[in-house]
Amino acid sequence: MSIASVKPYQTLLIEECGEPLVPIPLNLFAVESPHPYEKLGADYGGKSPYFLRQGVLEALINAQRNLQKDYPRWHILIFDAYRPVSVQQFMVDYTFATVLQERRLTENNLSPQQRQEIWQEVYKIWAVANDNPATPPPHSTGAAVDITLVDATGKPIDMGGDIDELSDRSHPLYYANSTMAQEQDYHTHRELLHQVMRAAGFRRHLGEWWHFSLGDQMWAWLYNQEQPLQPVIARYGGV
């Protein structure tokens, strides 16, 4: 495996607050069932993906309340939340293998350059799976969540791209300047999701419309870009 470079947010210190992981009350949200990574074969080792840190869960509930002020019967759909490092590794390897399959390549025949390019692509959306307490994958802290929206009938709102999609469409602002009506709708939906989450204290991943975090290194790094004179410290490390 190629060694991915340290991402900017991973240079921030973590002052672990010791807040517990708690189960998400799934009756309050929409969920994918069975869990999408378990369907692929990921083994959670008896742990559940539907856990978050207590403060993050409270903020997520507030985000849904924000949503339902204007869309009373809409719900946040939780695609993924807590992710053990072992599952992070499984999904990194799965994504690498999927790219090979789509391009009709075999790992044994890859040139060093091909291998490096594919790993770079994989790591655009996947954090390195490691047990280093200084650089935990965001989802392994219990402070990150991958989400979308469903309407009053339970139908997913079209965001113009799939969660975990390896393409430019995953960028939150991909459709921002489109003049096509349908693509303008995609952007509107993404911004609605962004607004309700941000109002609850979350920050959105710069490259993924579906990924939001609160209290981890990525959140702190994004917050500090906005408020350099009032910096915050990450309070959630790996669990």
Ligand SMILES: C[C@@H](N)C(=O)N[C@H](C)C(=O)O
Given for the second form:
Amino acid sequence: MSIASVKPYQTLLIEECGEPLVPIPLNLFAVESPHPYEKLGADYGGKSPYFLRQGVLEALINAQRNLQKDYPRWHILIFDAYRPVSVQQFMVDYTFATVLQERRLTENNLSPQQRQEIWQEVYKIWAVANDNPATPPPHSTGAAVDITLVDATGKPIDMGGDIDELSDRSHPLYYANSTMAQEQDYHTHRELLHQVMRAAGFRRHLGEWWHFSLGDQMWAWLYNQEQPLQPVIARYGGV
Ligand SMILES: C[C@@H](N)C(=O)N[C@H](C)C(=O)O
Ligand SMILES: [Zn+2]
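Right, the form predicted alone is done, so what does the form predicted together with this ligand look like?
Below: every chain and molecule of the assembly, starting with the one above.
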């Protein structure tokens, strides 16, 4: 059992456009391999995480082109893309279990308050896994990606925190006001990733430097916060 509330973006209408999920040409990008959730035992039931909606893939290719205007041999590294709802549930449960382990707690001995606090922690970075077509988890729409950058040698750029890290460092602006040179570099690199994605039409999760989406409910909500007079409608639902 988990404590999960509906997020504001999940109240938005979806007008599904019917665009297909298409395979990501992995030769164009850097790729986290083996896939991080498959490595943990997630069962994709014959599906692949390396799929996106057609229009989202085209935008991601444009984002990498934007990057390569200034950094010709750098690449976007794809950590995760399409995620079936069952895998979303697997990762939510895995993260809950990890927090318990880190805190040396046992589920059966948790007080209701401890349980609630841990679920809140988990749902800070994970969306609720559910099959309701009105509130699909972002990655189950094929419109969200978790990414970072690699340099010309294929080495990941240090962003001052790991993807999926359950900590304050995951906040995109965590290093924004730092006076330390290395932390300013983390911020610069997070902003480089943000700018190339944004210029291609994506919007970034408010609490995760690595999560971007285009055309899903979260994207529409973020977009409409910026441009309330020209609102957009989400066009990708769960697939
Ligand atoms: C935690 C991260 N991998 C992620 O994808 N978070 C978003 C919000 C999600 O679960 O859809
Ligand atoms: Zn994500």
